[in-house]
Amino acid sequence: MEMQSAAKGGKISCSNCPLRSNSHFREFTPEELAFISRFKTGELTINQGSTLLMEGARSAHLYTILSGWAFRSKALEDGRRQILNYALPGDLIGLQGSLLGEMQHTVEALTPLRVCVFDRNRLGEIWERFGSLAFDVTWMAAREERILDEHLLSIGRRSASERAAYLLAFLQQRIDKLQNLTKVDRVLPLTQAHVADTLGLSLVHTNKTLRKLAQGGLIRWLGSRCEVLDIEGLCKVAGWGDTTPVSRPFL
């Protein structure tokens, strides 16, 4: 089921999108941009907490987040539940459902959340008509099964203090990206809970991990919120640093 609701304050035109005006976001042409404004038929908001993306559901629509997080998680018949990635302003959801015929996971509006919406029916005229287009479609479906690599890597290999620190400095870098965010955007929008079950960790091993990691500087507990106060300290706990090209593509 998608719980959704008509965005309001009106639909914003393609060549007003406040992404294009981030040098994290590669330029359209002019034909690429007249075509996305054809391609693309409304937005939505979504309140926080609410799903917009069900696994095992089919949707005709793919999305791109204007503004606002989501996650992607899938969930054990018990309701255990792993969260597999974080979902920022520019990236592509519901790729996995147009291409698959139905979601192999879930999205939730981890806060509240705006989109625009496309009609997945004309997704092959992107590979049809615009080459450079379907190349952008191509490199996010990649980028996705990098990052989801990485957090294998994590899950699997890397200590929970690791884990933890990798996690975060992931996030903090990604939203460092996104121009004209206040200093309350910055604060990554995450509960212990999220943690968690994006770690694989019980809740009390992730409270004892993120505790540690404040009381060496390196973040600040805000209740169900997270400020990073040393991304670079975060990096060397981790053993990991950004490779995410300077320009990325995205609908």
Second form
2 protein chains.
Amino acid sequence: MEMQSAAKGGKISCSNCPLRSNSHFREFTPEELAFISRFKTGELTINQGSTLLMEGARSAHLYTILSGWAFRSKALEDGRRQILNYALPGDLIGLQGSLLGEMQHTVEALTPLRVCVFDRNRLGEIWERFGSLAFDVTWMAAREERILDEHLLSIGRRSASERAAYLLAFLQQRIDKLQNLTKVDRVLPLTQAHVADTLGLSLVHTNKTLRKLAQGGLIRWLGSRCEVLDIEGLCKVAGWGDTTPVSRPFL
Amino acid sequence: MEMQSAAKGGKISCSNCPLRSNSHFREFTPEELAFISRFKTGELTINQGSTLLMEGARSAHLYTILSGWAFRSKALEDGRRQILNYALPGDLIGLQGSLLGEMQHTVEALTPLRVCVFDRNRLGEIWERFGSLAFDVTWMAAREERILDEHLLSIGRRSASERAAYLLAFLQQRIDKLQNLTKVDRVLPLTQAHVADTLGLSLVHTNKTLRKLAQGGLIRWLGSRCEVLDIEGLCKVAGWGDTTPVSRPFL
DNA sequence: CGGGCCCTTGAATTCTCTCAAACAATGTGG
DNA sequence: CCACATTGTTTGAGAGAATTCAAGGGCCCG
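Switching forms now, from the form predicted on its own to the form predicted in complex with the DNA, please provide the structure.
The next block holds the full complex; its first chain is the one shown before.
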């Protein structure tokens, strides 16, 4: 567990939020933007590998990712770990803990991370005073649920190769939707250990599986990063097609 | 796919809702009850084995379970099926489809089912006009997400015996919380095929795994139903402890 | 140069799956 | 009432998948 580097930046108005330039995020009214701006308490930069939220803790904050990748995970007592999902720019982090009490998963920075900070205590104001944004929060929770449904199907019923292909296609497709944002690298910032913990496979077997995908010309492994060469090929191997809606909200 | 038996019952006021007698559900104000009552369009009885909502469909309704069990599942094209979660009295069904568009999972009645029907078109009124209930909906989505997190950890990282023990303990604990409701049987209405599709295991191996749990005196298998004899023993095998909040909302 | 992190590989073991068969309980039509 | 089909459970055996153990290589950084 490393320390959180707390380089607090200036409080930029949400109307200038860099995420708004991406076509996959929905448009907001001036009133909505004003409300979110008041709700925002600051920004934060987190080191790669740092833990943003910890299993068992009660955080006073929740976050929206401005740039970088994070992941959510849970662990058993003996150390076995499962990565549940990844969080990319525009994703809300810590909602579950804010609503239900204590965090039951850990959130860690996969790359250097820039996040927007919100105050947990004031979260309720959204439902009291701004229905359209409260709807967005519910929408995002439902979206996460849908993603988890897909992961569950994948881990429960797909073979190792299918699982790996699904995961990489899924992540690549998420990147692609953020393409016109600055500083979004078209490469997946993963180690094979991350892939293994996401797929529910051992590191050794994950390595052999990824190797096969690489030999098939579908991906290229670059050491702590993965380049997807043929996302359609991956989808075909996995038997998966993307169904994500085009327009989405964020906070 | 059987036909839905559509025995429509009278529109009972929510203030008399049988679920309210259970201590694990939160109290509602008269205003909240009045609002939900207007939102409710009727009740429905569904046969065991019938499909309530289908993958790929756009349903005009969503439901709250009044009595009985259902389950959510997804399938691959070749028929491999994964059960994602179970729905018990008080659980909201079809929210994901209502918010995100088309259903991406199937909901099937595991027992004869009695549900309360809501209209998808009017769902938005909750966020526009009744913040406290909108919060409840978000809360329920977050709860489902948390449950899926746990299942994902289980399928990804637990052994067959641990997985089975976790599942049965999890379901038993959910029943236990509904105990003072009428007509809630203290037995899990599952076939071994359901267990297999939930755990991501084959039927044969599931059978052998359950057999071991039965030999250990933890459960008794009764044919399409399972009696949990020692829930604490199951938790111990699974390395799991229940952490669900005491008070919860519903619609 | 040493240490740490990440990837790779082979071999033996363990787990899980598929195939095949059979039994019990239930319900149905003749 | 019996013959028959269906569903759910059980068991054994062989094949296949994934794990663990063990070891080595490449690379970067202090």
